[in-house]
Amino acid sequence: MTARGVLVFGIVDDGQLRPATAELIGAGKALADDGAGPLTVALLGAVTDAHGEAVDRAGVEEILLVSSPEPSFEAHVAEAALAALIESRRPSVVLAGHTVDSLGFAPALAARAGLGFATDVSGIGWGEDGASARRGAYAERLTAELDFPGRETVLLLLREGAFEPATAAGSAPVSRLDLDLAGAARTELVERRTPPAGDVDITTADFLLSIGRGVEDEEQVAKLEEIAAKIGATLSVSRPLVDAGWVPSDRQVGQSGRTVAPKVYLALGISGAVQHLAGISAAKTIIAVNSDPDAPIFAAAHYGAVADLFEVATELQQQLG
């Protein structure tokens, strides 16, 4: 497999470079070290020299700043920019984040340009046959090893938090690259809204009792909230309970909810989907109670028990209440 290099594609949105870009660079450097070729970082958005400096890490050979005609992220502009970069540079591997932004353009580009492609990737490699990747399968019960036979360029969306960030400073040349992106946008931004503040702040709680779809019906939510109050915990939830309208969204933990950092996170009846786990990586001690011994949450928790959540919660009320 000829090694034509690794391209990290980072997005600057609202003036901000996503922090996980450092993980993309760390992963890209590992591929370059394994022989995939030189590592380039391209940033798209309202890019400034400061953004270029922020990605100047050891191992990066070149930094390209691409200005977007749009003030914030726009999926079709991102697709056009990455398509042009791939066409002119023909990298062997392109790395971007598995983020809601990428979900709007990366699959379209991969299908159109005939790229090798995988999303939510948690492990990567480079060998004689080119790139390989690891991701979950069957709701994370299994892992799948993937390869990309016959693909000149492979686009991989990397799971945030799964790769070591590059930290050492580098000394790569930074240049501006003009791409013709005028007219590429196909959506018009009306406004952005941040979520309204609720009446509880789960982000500052020391002890969260967090419940998931395992509670099964709405009446149980009130009971568990009562138990939480009695044992000195704040109630938080996984997304399905908010989707069902049982609990207000300010209680939701995860990627599209709040990021929490309690001393103890007690998860009852939560399976441990990646978007949920994204919100609890700063929790000091995670305890999971789940009736399914294979629930993925046990891989992320510090303590686990295979049990019925109601029985454990009732006992807990007696012992801590």
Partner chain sequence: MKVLVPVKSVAQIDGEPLLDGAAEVSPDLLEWRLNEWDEFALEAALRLVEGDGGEVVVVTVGQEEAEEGLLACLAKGADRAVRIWDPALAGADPLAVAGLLARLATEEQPDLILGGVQSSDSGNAATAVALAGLLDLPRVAVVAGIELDGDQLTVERELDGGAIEVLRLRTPALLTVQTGINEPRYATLRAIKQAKAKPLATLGPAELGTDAAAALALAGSRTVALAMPERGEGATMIDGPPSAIAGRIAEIVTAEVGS
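Values in this document were obtained by computation on a predicted structure and should not be read as measured data. Each form is matched to the other, and the largest set of C-alpha atoms that superpose within 1.5 Å is called the rigid core. Residue numbers count along the first chain shown, from 1. Compared with the form predicted on its own:
- Taking 2 Å as the criterion, T99 does not count as shifted between these two forms: its C-alpha moves by less than this amount when the rigid core is aligned.
- For E218, the Cα coordinates differ by 2 angstroms or more between these two forms after the core has been superposed.
- Once you line up the core between these two forms, the Cα of D243 ends up 2 Å or more from where it was.
Counterpart to the form predicted together with the partner chain, namely the form predicted on its own:
Chain alone follows, minus partners and molecules.
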């Protein structure tokens, strides 16, 4: 398939560039390096020169700033903008975030324009047949390998935390692109409500101590959180502890929780259901401790120990606390 380039589509809402944009750029650079063509980044919203500088990363060849007629995100405006970009640029691959906002316009655009399309993508590639994608299937029990025969352009929504962000500075030219978006909006923002923030953001932690079903007593959670703090880790959990009401949902790792990419992920008493493993695929080092030698998490771990989680936690406290 002819390589015509990669387009990263980012959104600026309420003056803020989505944090995962750096991951989209990193994924786009990987595709470009594999032969998908030059990498372009387009930003839609109340864009400023500072936003352009924020996405100027090594490997990006062009940055386009597209002003929106709406003060905040509006799905129909985003759809019209991306449709115009695809029509004029004809990229082989378009990358956007797998977010509530993107789900408000990307599926409709893909259907109308006949694009190849996949959501919640955790892996991508480029080969002789064009773009390919990986995503969970059957409640993350399987990994589906997708290709898009006959599709000139493929639109992929990438899972946050699943791709390495681009960090090296670049020197791409920045230009403003005037698109006729007047009248595209069909909805009006009446009110914005922000849910109360949790006490921690596990997606930014470099070291996570994660606990699961092996913790059978709610009183042990506080003890393990104390140990985590003493060794410089942030406490996270698997779903059973959230379902039990012992830990708030903002600490949950997995398909129905948060996708994390710490430098170290220490899993104590976590069996390793596929839904949980989907949330830690980007972790640099996974260390598993479980009393069951057949626990599935050992297959994903870089290091493992068949041991009692409380004995290991106590020893860690003594050695590192």
